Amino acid sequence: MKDFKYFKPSSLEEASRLLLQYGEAASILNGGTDLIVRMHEGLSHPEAVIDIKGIGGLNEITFDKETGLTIGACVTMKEMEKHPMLLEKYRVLAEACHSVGSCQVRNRATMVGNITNASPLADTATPLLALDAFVQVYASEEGIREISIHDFFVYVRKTCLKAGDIVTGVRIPNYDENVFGHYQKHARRDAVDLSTVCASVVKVGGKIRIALGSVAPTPVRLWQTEAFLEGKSLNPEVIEAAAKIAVGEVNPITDIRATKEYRQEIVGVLVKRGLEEIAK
């Protein structure tokens, strides 16, 4: 590991500052279990790591029936998986950051985290993509401002920020209408491993979403599909129809972890085992 200079600002405006002042050779740390791994790994060699753990107002989760869930950038996954507004109303949130790495990991990640790093299986995104969740960033000549997470992610590893933006949160919409959701992840091992594929299928009132990832360059819903099941029953052909389109609307890679044969293969099961679930 090479040394870097280490920053704890105790505002949103400083250490917007610093990240202009550094350019791409600043690192945000906020749970650090992608940064420092990567630093450690020497895949990563910021020259400022900049702490934002001691900003105030980022470690809060808040409900407004107006503008709904609200969960700052520092809240950790164990603090979501275990919170009551996030079981009572968006459970499958809650099941995708129990998901994710160990207890010890997720005592320490965040969701934030592990959204701006952009990976194609971040476990957190889908439950996001399925909910229309908005990203809360700050720049210093902006103030806040909101990004739809269907605009979001942009490439691997890349998303939408501008030089000098902070993600400080993600809000959820509140829904009068009841929100049923499952959330799956399949990998290699069935504990503290990454996804081969994961996948979040959510009914909203009579509207059924689905986002799939692992399967595209990013995480990815899957509108086709959508479209489809719009006003039909849950049968199973319906379902097992779904499942087929589902398969063919996505272009996965093959890699370390699944050959793209094979992943095709777990998109149509995961798809089908949660409009099962659904239409229960």
The other form holds:
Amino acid sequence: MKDFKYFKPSSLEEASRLLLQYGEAASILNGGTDLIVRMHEGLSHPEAVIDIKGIGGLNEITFDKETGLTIGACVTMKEMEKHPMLLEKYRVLAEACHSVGSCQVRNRATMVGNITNASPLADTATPLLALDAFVQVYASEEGIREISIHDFFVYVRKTCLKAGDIVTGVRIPNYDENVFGHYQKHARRDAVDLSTVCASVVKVGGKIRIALGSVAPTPVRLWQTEAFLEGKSLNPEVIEAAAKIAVGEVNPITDIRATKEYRQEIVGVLVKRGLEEIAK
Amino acid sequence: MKYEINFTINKEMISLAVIPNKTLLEMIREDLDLTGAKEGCGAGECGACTVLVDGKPVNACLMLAVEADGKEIITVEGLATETELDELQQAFIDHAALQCGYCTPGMIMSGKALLMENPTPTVEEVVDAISGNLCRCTGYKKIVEAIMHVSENNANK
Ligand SMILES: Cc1cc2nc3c(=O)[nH]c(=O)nc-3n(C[C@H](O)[C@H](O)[C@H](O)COP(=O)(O)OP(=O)(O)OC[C@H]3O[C@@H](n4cnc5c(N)ncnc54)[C@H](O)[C@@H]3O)c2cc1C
Ligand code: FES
Ligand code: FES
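For comparison with the form predicted alone, please write out the form predicted together with the partner chain.
Now the complete complex, all chains and molecules, led by this one.
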């Protein structure tokens, strides 16, 4: 690991000022499970590392009926996976958190780090896409603004964040009923592996929502498949047809984890399983 | 540049000046001479470096030493008393849950963290808790048995 300057600001203002001062040469440090690995492997060598864990108010999970559920930027996956509100109302997200890495990783890793790192396979991205989440971002001029999760991911490892931006949390709208459906992760082995394909197939407000990861440069929502399902009852023929549309809607690549063709096959299987679960 | 940090390790208060590009694992092993925690992969994959930070198991290879400021750290060296092993350490010996021993400090810290949070875990919970710890020689069966032994003892208390 190369030498760098370490800062632990206690306010968003101070953190943002440091980020702007160092520009491209600055990196935000949250749980460090992506950043420190990259630094260790020589893929990142920031001049300034800005640890945001000293900033107050980023550690909480709050809920109210008007705004929904807000998860602070420094809340760990481990805290999320066992949070009673997530388990009851937004279970698919708790399940996605639990599927990440190991206990040791989840005690440090945050959901905000996961989505900001913007890997196409980020496990917490698909539940957030399915639930129409908002990313809350602080910038020194504007204060806090909200970005729809649908606008957040731009490309592999690229988000729409600008220099100096700090994600302060993620907000998920309140839905009257509990979100129904499960998170599915297909990986080479059961524990501590990255997704070959992952899927959130859920029912919210009487509507089916489908989001997939590791099948395109960013995690994606399957709008066409959802439109096809609108107003239809989930019988075996409809489910079969929806799975076919889903396969046509994604654009996976071949990499070390799987071939393009294998991923396409798995997309069909996961969408089918997810819909069958909801149809039960 | 060096950064002054204060923390406790195995209940001892420590003040130290550390360089920023040093991991918690390197500090523990090289500056504090506590060589229980091991480096296997240096990338969060193997769990050989597992220590408890504020009671929670983390990969010491994925945390910067400077981040230890204000924290309470426990390593495998902090489990036994002067005269007696921790019951989980004893259970590993009794169940022959180690061969080369490289993974053992990490396994024990993951098991210990689970037992501190939940004194009577099930087999499934034990397997989940040690899923981030790789063992290449003993196999996981005896390791799970050793942790379950403590769990069952706790249930009978
Ligand atoms: C062994 C291992 C297994 C893993 N398994 C999985 C897995 O199964 N699934 C998976 O999806 N991921 C996995 N990961 C990747 C990683 O754990 C996650 O992506 C993690 O959630 C990142 O969060 P963090 O808090 O550790 O981020 P950090 O490493 O601290 O940061 C990640 C990136 O986001 C930026 N960032 C962080 N917070 C903010 C913020 N508030 N505002 C702006 N930018 C910010 C950082 O600058 C950095 O570029 C694994 C990693 C390891 C080491
Ligand atoms: S050395 Fe830390 S997880 Fe392998
Ligand atoms: S005892 Fe050798 S790696 Fe586990």
